[in-house]
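Just the one chain here, laid out as structure tokens, in the form predicted on its own.
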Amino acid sequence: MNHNPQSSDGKHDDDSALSDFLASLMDYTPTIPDELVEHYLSKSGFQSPDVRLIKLVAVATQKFVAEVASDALMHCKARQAAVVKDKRDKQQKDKRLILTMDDLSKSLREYGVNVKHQEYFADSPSTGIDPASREE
């Protein structure tokens, strides 16, 4: 047999860090709403009754958004750059970053999310343009 007291005491620093944790999540209040969260866990056939379960997955919700977002943004700021790298001869006056359904794509499949978008998604100034007229 193990007696060893050092994986109690470790034991019950993590039950108190988690109830602290927890303790804490009655305090904040996330960006989305607990009532969305609410929704979409009953519409996949989740009930809990304590909110505290329901904050957790909605911090869990914003974390992962905003990885998403700020991968997307990496995957929009490489993609201009090398379209400046492209076009040395033109000098870029407006600095604006435009995401696209490409640079979310790629950030999603990051985490295993495949996304397919429609044609008619306006990724491009020719879309929306009948194709007869276009100049490619």
The other form holds:
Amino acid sequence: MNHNPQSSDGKHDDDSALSDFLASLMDYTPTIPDELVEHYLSKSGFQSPDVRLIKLVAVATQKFVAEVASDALMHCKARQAAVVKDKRDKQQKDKRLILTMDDLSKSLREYGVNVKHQEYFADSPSTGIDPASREE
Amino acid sequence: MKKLFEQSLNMNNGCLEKRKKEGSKSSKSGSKSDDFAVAIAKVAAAQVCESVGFQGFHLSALETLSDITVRYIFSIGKSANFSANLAGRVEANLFDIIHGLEELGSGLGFAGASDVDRCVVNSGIVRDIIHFVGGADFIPFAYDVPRFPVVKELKEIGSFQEKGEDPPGEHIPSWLPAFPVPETYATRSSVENEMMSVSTGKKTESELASVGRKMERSLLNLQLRFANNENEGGSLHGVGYSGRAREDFEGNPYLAAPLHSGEKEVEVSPVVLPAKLSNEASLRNPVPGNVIVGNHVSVLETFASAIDAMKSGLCDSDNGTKKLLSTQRPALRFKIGIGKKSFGTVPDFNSQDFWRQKQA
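Okay, that is the form predicted on its own; can I get the form predicted together with the partner chain now?
Starting with the chain above, the whole complex follows.
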């Protein structure tokens, strides 16, 4: 193929970039601990003597969780901005950014994970019904 | 935020929820063996959220996020293992992992996903990860995590041949493991018979007390025997058992000697980690919570005081044991029971009312 010599140089660069990255990965301590990752990888049948691969999986997982969390953060801030438009007083109180199931399910839907959280739990089937119809 | 981390480590809420929903949930999520890993995942997810910018979270949201984290790791491992097996390998390598990551990321898409003859090394997923590592500053995990699950070494009993014994009966081949020491089950059965007779007759406190003392005595005799075996260098019976017994006694706080008033009180439960764990974790900061790293105590030291007490108590009458026991602090109340039925608690020897009733 014509582009072979060029792509082979590119491949060498990519190879070296990847190997450098793997080597530098050992310097980082990802927030997700290696022992946890190793436990679940071994549970799934993954076998590898290489420690760098486990660090790679840990970093990839952290990236995923960070992306989901930042999307949820965007939803949370958007909701607060919409509320603040109505009342200026709430600007002071609603500074706390809290991760809720609502924001989380919205951000996870983009990643193909459908999470539905129950609105409320009722202890009997007639909870919440009008008293008139309850007597029936 | 630290308080929230510690709260998530305490599994109270999680355990209660799991017990309620045990019927509906799958066995994987309801298994007790996974609790530790799930708790660590919760703390890790919370830390990542904090680094992104969140200041608080709902517990249900955190549980969902940690569950998804765990499933993500699990699915990477599964797809990497699948790719490796497809290539005829047992151990996965870098390319298998990148394949797995591409599969997971294909829903959202990554740069270069549509290229037909792309190289795995050149994939957009890897570039995204490199970009992420370069940009984000990583906060290390809040706690020191020991290697888990801890594999306990099994102490084998040894076959008849190894012990040099003749198996009782010609039908038993000599390469089978030896029978356990008869004292381990013989004394207990005699106590059991007595307890059965107690249950048929009228249950009085004094009868229960005598049964309780007999059980303590038989237990202590057993421990004395193990201690002697240990001292002698072990008969073949004792070697296998003393090791296991030591592990059991060290691990089981209910068999430890009662603390005297002058001794140091341990605030957390006295569970001693196995040797491997204590060597590793003693160098780092200890995990806060209900785990302590302690030194191994020999059987003799643990039971020295109790053995002395029982030796002097055995010769005396009831009054003698009463006097001896009243000066020591009771360790724990424990229920004596066979199978499902329990006979109630052992009476508190130190309470004034109990002895007033006896004397009356």
